[in-house]
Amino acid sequence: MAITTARIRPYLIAVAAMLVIWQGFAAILDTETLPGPFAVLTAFTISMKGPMASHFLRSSYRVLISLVLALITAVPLGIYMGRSSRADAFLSPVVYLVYPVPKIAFLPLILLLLGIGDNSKVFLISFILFFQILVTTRDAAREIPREYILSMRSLGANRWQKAAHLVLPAVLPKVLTALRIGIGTAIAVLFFVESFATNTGLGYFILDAWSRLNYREMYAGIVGMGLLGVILYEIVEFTDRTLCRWTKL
């Protein structure tokens, strides 16, 4: 993955601005509950050489698996609903009924059925992301002009060729947009599911440090969770630049 100066510069500016603001608040409040950024970055470096590294890897695994599961289930179904009025008429009411319900409410039931291991956490995160990606994919598939479909049909394209060379490329940019939005949701849900009934993950690390009044480690865990979000976002950006080059012309 090529990293250019132009790509890094905005991050450096944003980080510098945040460090200045953070240091200002820390100096004004002058309390142990808000240590300065350099103390936290020192704690982050030390923690990543110790126990936090395994928590970071565990959280990364949970989020990545959840994103992949949501994609491979929601995208095909969304395309099917968007291109089939009969399927959409049957399935859309189900989506409209389930989508607004806060999925966090199902967590006790999910824990009972799948246990307190990774399965329940991955299922809940992917369950929430599924509907975000599904609705976006369905709407994108609906918006494909009928003339494009007719043109490919006149050229003798079969159903799979139309899906591979027209429908999927047409919906991919919006799927990636939904994925960008979903990353923020996934990180938020990750913290929630790792905040109890587990002893692994960044969510656990943050709350454990908080319970021990070790505020530097707590903020180090928050920095780690933010770093995970940035890495995932950059992966999506790289995918977008690689697979959707025509949108950048």
Given for the second form:
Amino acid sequence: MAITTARIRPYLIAVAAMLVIWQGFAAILDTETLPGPFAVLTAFTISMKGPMASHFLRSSYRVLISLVLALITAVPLGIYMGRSSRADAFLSPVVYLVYPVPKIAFLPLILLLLGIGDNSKVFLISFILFFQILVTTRDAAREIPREYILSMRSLGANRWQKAAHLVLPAVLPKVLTALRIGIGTAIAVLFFVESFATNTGLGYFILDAWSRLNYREMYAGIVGMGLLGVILYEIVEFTDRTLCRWTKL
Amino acid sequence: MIKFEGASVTYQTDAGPHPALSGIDLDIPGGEPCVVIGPTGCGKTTLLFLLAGLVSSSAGSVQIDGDQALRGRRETSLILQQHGLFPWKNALANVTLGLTIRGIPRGERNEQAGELMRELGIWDIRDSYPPQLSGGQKQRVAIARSLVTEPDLLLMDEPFSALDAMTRETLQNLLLRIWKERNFTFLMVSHGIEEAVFLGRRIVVLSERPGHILTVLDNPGMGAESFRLSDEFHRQCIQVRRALEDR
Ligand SMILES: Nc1ncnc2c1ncn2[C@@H]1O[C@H](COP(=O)(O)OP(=O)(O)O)[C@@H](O)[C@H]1O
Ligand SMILES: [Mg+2]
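Okay, that is the form predicted alone; can I get the form predicted together with the partner chain now?
Full assembly next; the chain just shown is listed first.
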């Protein structure tokens, strides 16, 4: 219980501070475009009980699937590149070439190949996350001390045992850091992909409310995106606390 | 038990071939403790890695019980210089790692490890992680990890060099006691003359790189903790020192 309180208190203080600043700006600007926090939170509660709930779930689904897809592709490949200098010599130039290109530039191609449904949306988000996680994982795998590798080898461990007992635990803290950064990116891209060719998701909900000049609902949608981010961060934090306890000693 | 015949190792580096050991001839009978001593960089670690099958000889041969020394020999255990404990596993999980890899069920693993860890005085810290342990405790965990698989050959690379003098002596005594109880062969690399004389029934003195054997000293007086206080111990230390300076 004490731990829970200690973790929740900073959140409450941060939220309270934001509400005060928000209220201040709303009072100074005194415009329809920025309603006060009380009005927005009321709209948020009402929308979450009504139409916004399904949009929230749809967005959560899209971003979660994207994160999982990026993880299960980038982590193994990153480990492979980090542990095999031959693979690295061949693949790293490819990565460096593609990494800085804005992936959104591939959108026409992605839409052509995957259609305008969820597939292309999920693909674009995970494609962008993929590179962030890949490069971090590769670097973490490279840095595994030789001592550890030799230990496992002398014990006669096979490839899978090395992965389970050595490589995965060694790279996990860095992967989680990449995820923390990636979540921000993922939600930004989520908003973008939900801004066209769909009538579901928080991005659509926000833009639709805007087009109807319903600023309270628009901000309710923005609060929803923030909430989605907080939930994702907390999943990462939970994983970190349970699986990477050793980094906090 | 161990037989080196003209064993040489040359590392291939970007700067060209880098000879580390040249023409090692050495016989170590089973059950005997042997300490290898020599200047830094002369190839001591390489010698251990040859036995562990982690490097292969570029000339000559290395045999254990008549078989070529290969990686993953089940009866060989290796303790590395930085002890190689995994920071993400607690002491117990580190100790049982070798058994886990052999697919031994948890109950059996913990039972075997428990006995050994009590003997080594580390059972109470079984739930602690390596960063929470002192140098001496880490080294005990490393010893437990290497002994839990009941090896007949224990290879150690300067295991006690990072410890303070008091802890080092305690662990040397502990190792001696365990060796007497279990009677495995051990080969320890050391750069301490006193450690070599205290623990080595044979003391192998290596030259500067590329390491070759300068002499092998016989040290029949070792085997008791009180040996440290004897005149013979001091005479032997002087012998080793001479051999090292003779190079
Ligand atoms: N993997 C390696 N590749 C290239 N050179 C190495 C490698 N390992 C050791 N060496 C070199 O071989 C020599 C002997 O190394 P080592 O056996 O570690 O010496 P010691 O343990 O006696 O200090 C040193 O010059 C070292 O730099
Ligand atoms: Mg060495």
